[in-house]
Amino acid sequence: MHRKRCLIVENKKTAPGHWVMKLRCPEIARAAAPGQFVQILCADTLDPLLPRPFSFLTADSKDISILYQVVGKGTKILAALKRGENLWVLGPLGNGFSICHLSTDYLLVGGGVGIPPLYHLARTFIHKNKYSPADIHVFLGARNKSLLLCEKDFKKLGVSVYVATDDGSKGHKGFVTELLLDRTASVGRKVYRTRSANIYACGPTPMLKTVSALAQKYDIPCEVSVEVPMACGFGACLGCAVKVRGWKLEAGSKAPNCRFAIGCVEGPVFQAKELVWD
């Protein structure tokens, strides 16, 4: 974990309300793994006081990039920053996705601002681990086509991309999880007949819950990156607790078989079967 004053190399708008910022921080970039995140202090003032968490969109030998949505005071400040300015960055933080070398199909399912860490994962599969793009299948969901994030970037990698929008303005009309289940697609027929597949997902909690249920139904290993509030990023504030399956209980015990895990330290990536979705 490093805390660095990082130079803004680029900060540009890529979709309505969404921006990509590139930061020069070699120490963090070289250590970053897909699914991990950074905490960025949006200003040098006391308002806003707390840093904001952002997953990696990319990480190379010198730079990292994040994709963020402008939703409040902190991200509005970020969107107004220019190339050449500096920000305090802490990271990399948390546990990321595991890299499975035994699968023949890798299904990446993302919705909204949950898409960026999956792009980082796909790049790592192809550029670092030398996986074939033909083995990687990406399912992207958004409210409408203007809010589809990273679609062109994924296609440049050569992977298969399947798109769903709530309003039907592009791709399948409906939820991205419906695409995942659609057996008429060639990837669906292939995956649900084999156990040599892995699912990786990041996005809204209802989407993750549905993906987890599908993975368990078809006995496919699945990892999900949860979206929970993170004020500190290293387990001090306990504000990002998530409910997970707990210790094995004695027969007849009425105690709940669950515990709370700290999302920023034990996650944000968890095995889907570990999470309690009530």
Given for the second form:
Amino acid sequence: MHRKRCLIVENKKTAPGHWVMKLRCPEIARAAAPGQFVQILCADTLDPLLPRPFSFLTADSKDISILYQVVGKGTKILAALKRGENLWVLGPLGNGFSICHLSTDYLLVGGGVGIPPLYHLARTFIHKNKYSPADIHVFLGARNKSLLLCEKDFKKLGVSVYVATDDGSKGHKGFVTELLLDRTASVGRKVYRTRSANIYACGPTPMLKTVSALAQKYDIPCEVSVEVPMACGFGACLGCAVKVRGWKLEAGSKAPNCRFAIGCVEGPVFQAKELVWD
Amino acid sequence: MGLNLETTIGRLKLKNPVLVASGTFGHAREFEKIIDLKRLGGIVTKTITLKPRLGNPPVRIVETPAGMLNAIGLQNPGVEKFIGEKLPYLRKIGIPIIVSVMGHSVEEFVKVVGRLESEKGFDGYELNLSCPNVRYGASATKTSARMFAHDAVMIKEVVSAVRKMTQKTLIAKLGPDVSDIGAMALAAEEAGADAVSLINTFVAMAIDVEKRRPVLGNITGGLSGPCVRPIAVRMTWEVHKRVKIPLLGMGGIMDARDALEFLIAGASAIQVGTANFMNPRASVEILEGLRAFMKKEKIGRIQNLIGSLNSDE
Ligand SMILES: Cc1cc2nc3c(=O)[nH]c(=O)nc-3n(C[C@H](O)[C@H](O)[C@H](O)COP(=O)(O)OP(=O)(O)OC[C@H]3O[C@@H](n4cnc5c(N)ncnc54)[C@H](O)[C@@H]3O)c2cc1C
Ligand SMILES: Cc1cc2nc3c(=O)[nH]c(=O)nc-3n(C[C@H](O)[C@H](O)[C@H](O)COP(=O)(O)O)c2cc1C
Ligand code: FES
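Show the form predicted in complex with its partner chain, please, because up to now only the form predicted alone has appeared in this conversation.
Below, the chain from earlier opens the complete complex, with every other chain and molecule after it.
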């Protein structure tokens, strides 16, 4: 974990309401793993007060980049910043995706601003772990064509890309999980014993729930990255509770076997089977 | 110029007056990569209870203008696991460790402290009489008070019961939601507390207007951060006039100038809370800022600043 004042190398709009910011911070960049995140102080004032969490989109030896959607106070300020300005960045933080070597199919499922960490994952698989792009299948969901994030970037990596939009303006009309179903049905262990697969998902909660249920049905190991409100981002406040399977606090107690995990340290990536959805 | 930042809280000599506040510093380990923990005046642990607590369901935190609400619900591993898993690390840091404890009743306070008394490696207790996010049981409901810190009689009962059990430095942590904070501090002093900490968070609330629902899972939460600081400073000043025991001041301290306000108002030490979330180095930066201020103002001893308010009262 490093805390650095980082130079903004680039800050540009890439889709309606979506921006990519590149920051110079070699220490953080070199340590960054897919699924991990940074905490960024959007302003040096007292309002907004808390830092905002963002996943890595990329991280190389010098720079990191994030892809963010403008939704409120903090991201509005970020979007107005110019190249040459500086921001406080803390990271890398959290528990990222695990890199599994046994799998033959890597199924990456993303929606909205859940897509950036999956791009980082796919890049790492190919560039660092030397996996064949042919084994990587990326499922992207968006409301419409113009909000489809990173599609071209994934294609450049040579991976297979499957697209779904709510309005049908590109690819399948409907949910991205419907596309995933076709694939999982053919690679799931219960169905097809000779192939193995791993699912990695990040996006809106309903999507994550559906993906987790699919993974369970077809007995495919699945990791999901969840979004929870955070204050510190490194385990100091316990504000980022995520309900996971746990133990009985007291013998004989009627309370369910669950506990609140610290989302920023134990997560944001969890094994899907650990999570308890409310 | 050699600067002397030493300050005393009960039996405890601190090498400087900058501590970190309960619940805002994990169990310290989270910060080891980013600051030299040995530089701190002391550490107050997350509040520990007799039995483990799961904590409140999400959402637990929400930002508000220049502040935040939290409703963590005292998630903690319980006193046994604290002793087994957290205390050994804290002990090794080599600076004063103050264990924050809480019970749902006087009896429970006594049990937690009783268990800790057989352990070595820490220096005092901070009695959390003022957590806004838990429900209190048996002896707390003898009165209509929502928490111990709301009722001078209850404060006395808890503090004197614990006082009988320990020689260690005993600090009572007060909550701000009272009409006369001075009276609450006086009750703690009379019952044998060595010091009082103030303030805990204000009970507060945020509403999601589209959903017409409270933002926090617990409905209400505790307000902290720079928005509460002027009230916390006023309370420190009021309490300083009422009691002789030392005060640990806190509430929205972000930098050295904020810390100085508390010291000048009468606090013998300060605690850094919410600021740790924005900047995990805040505590040591505040310490450096205090030194710089003392040099600039040619003040050799921090004691000369404590309670140094010039007012025409
Ligand atoms: C681990 C992690 C990784 C993330 N990665 C990314 C990423 O790569 N890209 C990305 O774009 N985002 C990402 N996010 C989400 C991102 O952190 C938030 O979108 C960001 O913090 C918003 O900040 P803001 O100040 O702009 O919005 P805020 O002003 O904080 O508001 C955010 C949203 O919450 C709502 N909201 C705020 N306060 C309240 C309230 N009191 N009651 C009800 N609703 C409220 C707002 O209406 C708004 O829609 C990630 C989050 C996590 C936890
Ligand atoms: C997330 C969070 C958790 C807290 N947990 C505790 C706690 O367990 N025990 C306690 O006595 N105070 C707790 N507090 C209160 C702080 O110790 C402190 O009294 C308060 O936040 C005011 O200081 P600040 O404005 O600098 O944060 C907590 C505060 C926050 C923000
Ligand atoms: S955000 Fe503070 S502990 Fe996770």
